[in-house]
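Form predicted alone, single chain, as structure tokens, below.
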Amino acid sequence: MPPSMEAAGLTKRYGSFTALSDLNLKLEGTKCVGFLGPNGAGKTTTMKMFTGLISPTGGKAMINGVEIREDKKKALGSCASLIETPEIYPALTAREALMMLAELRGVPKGERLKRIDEALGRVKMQEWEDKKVGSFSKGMKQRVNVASTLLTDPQVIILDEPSTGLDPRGMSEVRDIVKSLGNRLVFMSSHLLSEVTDVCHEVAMIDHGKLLVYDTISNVTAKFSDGGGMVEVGFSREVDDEPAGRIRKMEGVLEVRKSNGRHLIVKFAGGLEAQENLFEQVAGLGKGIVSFKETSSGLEEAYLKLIKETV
């Protein structure tokens, strides 16, 4: 049975404010779904109510199947979580914090040690397991945070805004432990568009507390930034007008343009489908073409006009 979390009619007042309404959201399978909206759109509450930290005012929160104010350790079980910026006591090695977190999480004592092992190996810690966590860098502080949802080995992670106030080579770090985690579903929130595109799959907008889309990244940039996705193709040498000229004859190439001397910029009509055609037209020119990928200026037009509608 594929992971899953789903959201029927989720809403939570504070007051007469709400923070969320009738939120009708399903994930299933094993893939990265990034969650995007402005500060105060209900990306937090939402995640807090998945993992029972706040009780909705109405509806249901469910990871598995399993509804969380039903049945809280079954439901969780099989889930793990970063909300918001969790501390680690600074006096703790690596190791000594994995293991207080693995106890606490009712991981078998004969498991642990093998655990926090596999945990530290992901994210690439095995080196500084024995340093205390007080002298590491935040981007190191966060990946032993990320280690520590690995440990009991969960289907569903949900992450908040993970890379948030981390150096680049920081928040490079966590979105190549986040790509590492495909067997599971990822739920993660992030006001960076060009990791959502980078890391996730699928992305779902909300705003004012109610969802705004859902679907692929492809189908969420053709849909609503002027009809066009948009990749960005990659060369191992500085590219001329040739091959651009022959991209713009290519069946739905609405636009190119250089974004730097190896690098060229697609704008296309259609999906997915539509960008894989593309693809297959593209890798056909024997250019010396070296990547091909989606594009965050698509993602970011398409939500500025959906965050746009909104207000």
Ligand SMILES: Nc1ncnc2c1ncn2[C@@H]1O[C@H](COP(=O)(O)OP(=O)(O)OP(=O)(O)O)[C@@H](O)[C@H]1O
Given for the second form:
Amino acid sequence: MPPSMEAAGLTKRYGSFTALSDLNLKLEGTKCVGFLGPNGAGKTTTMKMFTGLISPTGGKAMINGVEIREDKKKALGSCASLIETPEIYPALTAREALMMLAELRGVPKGERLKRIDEALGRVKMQEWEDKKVGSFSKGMKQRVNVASTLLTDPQVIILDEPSTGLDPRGMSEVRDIVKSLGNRLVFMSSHLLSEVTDVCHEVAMIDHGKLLVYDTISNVTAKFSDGGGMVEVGFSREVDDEPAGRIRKMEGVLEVRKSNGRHLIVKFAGGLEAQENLFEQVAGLGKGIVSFKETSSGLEEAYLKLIKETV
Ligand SMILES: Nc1ncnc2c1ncn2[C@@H]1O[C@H](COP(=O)(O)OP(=O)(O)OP(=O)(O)O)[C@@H](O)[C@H]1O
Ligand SMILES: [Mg+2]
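I would like to compare: after the form predicted alone, may I see the structure of the form predicted together with this ligand?
Below is the entire complex, every chain and molecule, led by the chain shown above.
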């Protein structure tokens, strides 16, 4: 059975304030789903209900078809999460910290060391396993935190803003780890649209406790930006107006603008086929082009539009 997470009418009220309102969302299969929404939208609230940290005031949260309230142990047996980044005891070594967590999470005694080795290997921290966590950088601590979610070899992983507070290298490390998780259902909240574009296949967006959209990134971008896609074309030197003018005349191109001296942002109509076609034409320009990549601006445009519509 593929891993799944399902919210059915999931609601959380604090007094008269509704933090999450009637969320219906089913995620199924091995993939990474980004969870987007402005501050206070209800992302952490949703994730906390999926991990049994708080109880819903209405509706159900289910993991692999098992409702968390009904059978917490079974539902969470195949799920691991990282919510509001926990502090690890600084006096423990990485291995000691993970040993404690493995015990806490019921990993059988004989398997603990092997699982810890595997988890530390996945986050590339093996060399550091006997060093004290207190001496680690934020990014290294976060890698240990991510390793802790892998101890039980979960099918479902819930990550609440895993790269927040990290420097660019730390962010890129966490991103690579999430990408390498494979074969699982990963549900990850983030404020970084470039990260979500890079790591996730699908996105769910919420605002004011209500789901706005759940779809693949390309469908959301196509539907809620002005349609089509956006790519960034990189040049080896400062671009003048000539290549921009020539790209503007290419079939399907809607808009061309400079993003900085050496890059052009090209908006075009259509899907992957149009992008392929555009790539061939742009590559044929011979103007010192060194890169051609999808940008997150499409998702950003869709995000801003969707969020604005609900205000
Ligand atoms: N214990 C609580 N009591 C009262 N209100 C709460 C409580 N916890 C959360 N809220 C409110 O619920 C709303 C949703 O909060 P939540 O933490 O889920 O947002 P979020 O989408 O995770 O935001 P951020 O991006 O800032 O992390 C907020 O308005 C918050 O103030
Ligand atoms: Mg939050």
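Nothing here was measured: the structure is a model prediction, and the numbers come from that model. What we label the rigid core is the largest C-alpha set whose atoms superpose within 1.5 Å from one form to the other. Positions refer to the first chain, counted from 1.
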| item | value |
| --- | --- |
| Did R69 shift 2 Å or more between these two forms, C-alpha, core superposed | no |
| Cα displacement of K109 between these two forms reaching 2 Å, rigid core superposed | no |
| Threshold 2 Å Cα movement between these two forms at V239, rigid core reference | yes |
